[in-house]
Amino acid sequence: MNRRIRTITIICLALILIASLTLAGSLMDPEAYAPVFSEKNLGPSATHLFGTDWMGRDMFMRTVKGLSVSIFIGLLASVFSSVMALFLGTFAGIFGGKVSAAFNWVVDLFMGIPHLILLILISILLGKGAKGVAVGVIVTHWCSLGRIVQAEILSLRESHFVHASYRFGHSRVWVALHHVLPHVIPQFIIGMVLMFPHAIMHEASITFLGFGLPAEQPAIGIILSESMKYLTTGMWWLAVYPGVALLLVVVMFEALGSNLRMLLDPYNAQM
């Protein structure tokens, strides 16, 4: 099996498990991670695969279930703050000079807070919940991406064929659409795909801290948080299961931005 075999296997595995996963949780039955209090703090066996905690629910359901909602989110936020990077860097590139030297301070200003402490400030500020966790890894999340974009657009700008295209009488918007773009869109995909483990490990972060989504609500963050209470008691389920799919998931991710950007790679495509 050579080198672009594998790496196409590798994508497709990744995207069926992650799919598989979103479709399952999302499809789910809130009964399947309901309460049944005679069946509390039971340890991992065939009927309950990751136990059950002190309500009686059973861990494996809540664990799809939570990583569903921490998918969902990742992917809403990744692809609002890749097409905001996209937007934004193409902008600074093309009209360069004063311009770019704006996004360079915007980029500066916001790469110089921790993610964590401007992730939570947003959260606070728009009430927390869903919308809030969503809004700060859209805002804090676009910074890389868009200063990659960014350098790429100011290489092509001194290319032969954008240069004869301003020659030709096109406007700087027309040169960015028709010749500029199709060439940051693989970065722009990779860039995207890779932003999904860091949007989805902040918003499970920021959620165990009590800044995320709301305690009733199935997500990882809220099922690490509450499992930290029971670990002395010996319920040590509660908590290495979750944590371990959260590792897991995020671990595809990576394989599948790593993957993918060696399969857009013009050099490692025809390998």
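Positions refer to the first chain, counted from 1. Definition used throughout: the rigid core is the maximal C-alpha set that superposes within 1.5 Å between two forms. Values in this document were obtained by computation on a predicted structure and should not be read as measured data. What changes on going to the form predicted together with its partner chain:
Relative to the superposed core, F72 undergoes a C-alpha shift smaller than 2 Å between the two forms. Once both forms are fitted on their core, a CA shift of 2 Å or more is seen for A164 between the two forms.
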Second form
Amino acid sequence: MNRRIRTITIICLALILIASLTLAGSLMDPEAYAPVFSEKNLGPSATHLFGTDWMGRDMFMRTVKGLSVSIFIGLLASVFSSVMALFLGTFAGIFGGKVSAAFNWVVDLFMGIPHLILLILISILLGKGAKGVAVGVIVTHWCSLGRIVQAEILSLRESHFVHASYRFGHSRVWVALHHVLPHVIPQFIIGMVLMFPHAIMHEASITFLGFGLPAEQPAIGIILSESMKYLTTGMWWLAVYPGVALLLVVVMFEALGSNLRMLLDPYNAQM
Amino acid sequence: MLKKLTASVLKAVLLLVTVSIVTFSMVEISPIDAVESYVGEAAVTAEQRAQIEVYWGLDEPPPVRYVKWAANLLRGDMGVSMIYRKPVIDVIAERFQLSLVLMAASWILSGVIGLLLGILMAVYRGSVADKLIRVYCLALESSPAFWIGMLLLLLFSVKLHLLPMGLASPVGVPVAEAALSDRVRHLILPALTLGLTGVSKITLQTGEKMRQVLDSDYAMFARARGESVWRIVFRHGLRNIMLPFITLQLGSVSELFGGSVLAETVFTYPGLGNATVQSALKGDIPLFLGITMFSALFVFGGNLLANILYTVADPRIREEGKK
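If the one shown is the form predicted alone, what is the structure of the form predicted together with its partner chain?
In what comes next, the whole complex appears, and the chain from above leads the way.
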């Protein structure tokens, strides 16, 4: 099995796993994680892989459901945020000069406030809840990708093949479509996938602090923050398994991102 | 060099002003009602409400209030915190002392561990140790800071009963009066949580950089001359990885601040991060604005320090000024 086939296999596996997890969670019957008061506080076993909580809810089902909610928000946020990065970065890169300086200024502004504080700020601005998290995660993650896109375009503008293409009499749009876009798209896709781990972890963190999704939603941040109250009673499985599941999802996205990079951008991947 | 520093200070000041305008407007249009969060559960008539608004100057338009707030801010007066019923500046000063100890401890921890692991990775490239460290970093990078804190809490406090569950001092003892040993015992877990989350980035970056050094021609020449790997690491490697290390460590100040919010929440450590969450949850606008401004100042301070250290540490920049 050569490197290329291995890379493609890993990408496919990660995609299948993520897709099936999300589907399983979104199609799940709420009965599967409904309270069963006769089965409270059970440790992990064959019938309840992740144990049950203080209301007798099956933690495995809750975790799958919660992960699907979190993946969904994470995906939404990274897609929107990277599109934002693409637009702003392209805009700044094409116009250069003052526009580019203004762009950098805004990025500096965003990076000047600690990320988590900014998320809290946006969350309270929008009155907490799911909207606050989604908007917060979207508007705070585009900065670094936006900078990458901008730098890419600024350097492409000065490259020989772009100048040559202009000399051949091609229009700006033609050059943008044929010479600039093919260079930016791989960066964009990789950036989007690699943004996901950040997005989902920030979503979980902000929810954990009490600014995110409402408590009745089985999101992973809610599950973990609830389990905090039961740590002292020795119910370790409430915190450990959902966290490990989250970790695995993040690792899958990272594997997806870095393998995509090997495929799409082999030069930069072999650092 | 001095010119460069003045420029970056000016830029920082301008950014801070923008931050203050942006945060003020954001809080202004947020649904938080200052009067409501002040009176809390108590019922007030519309008349009393209006009186409170006039007393606080809430009847004035937002731009006027911003100018007043900013002018007071410059004099070090950030208003009075509603939940602690103390001047904001006092709350921040008091809590920042605790947070600073926490952040400093974890900052040093992540720096030292990250540097060591990074060097080990580069020296024993391809070995089991290299792979283990890589997996370890990946796991750390892929798990949220608060969850790492919860795991540490489970292991060391709940299972092993080695360390306290939370707070910065034993129950009932004010932090200022607690014995040093007690304070250190309370600091270990939060600092470890915060330190561990910073490790992976440092490790991977310094490891990568050290690998480049060991692959370089001068390292090969040194090896041909009979120098051992460790000697090359100390004589050539450390100097070359120092610059990216400084940038990375000081650039992590923003994440450190965010991480401290999470770590302090898990361990109910009464620092600034804890106050941040409380002020935002309970709608304590003066305190939240104050903390936001303070955190921005803190981040800019870190970046500025990085710039200064850079010029000191890099002979190419240092010599530039002398020409």
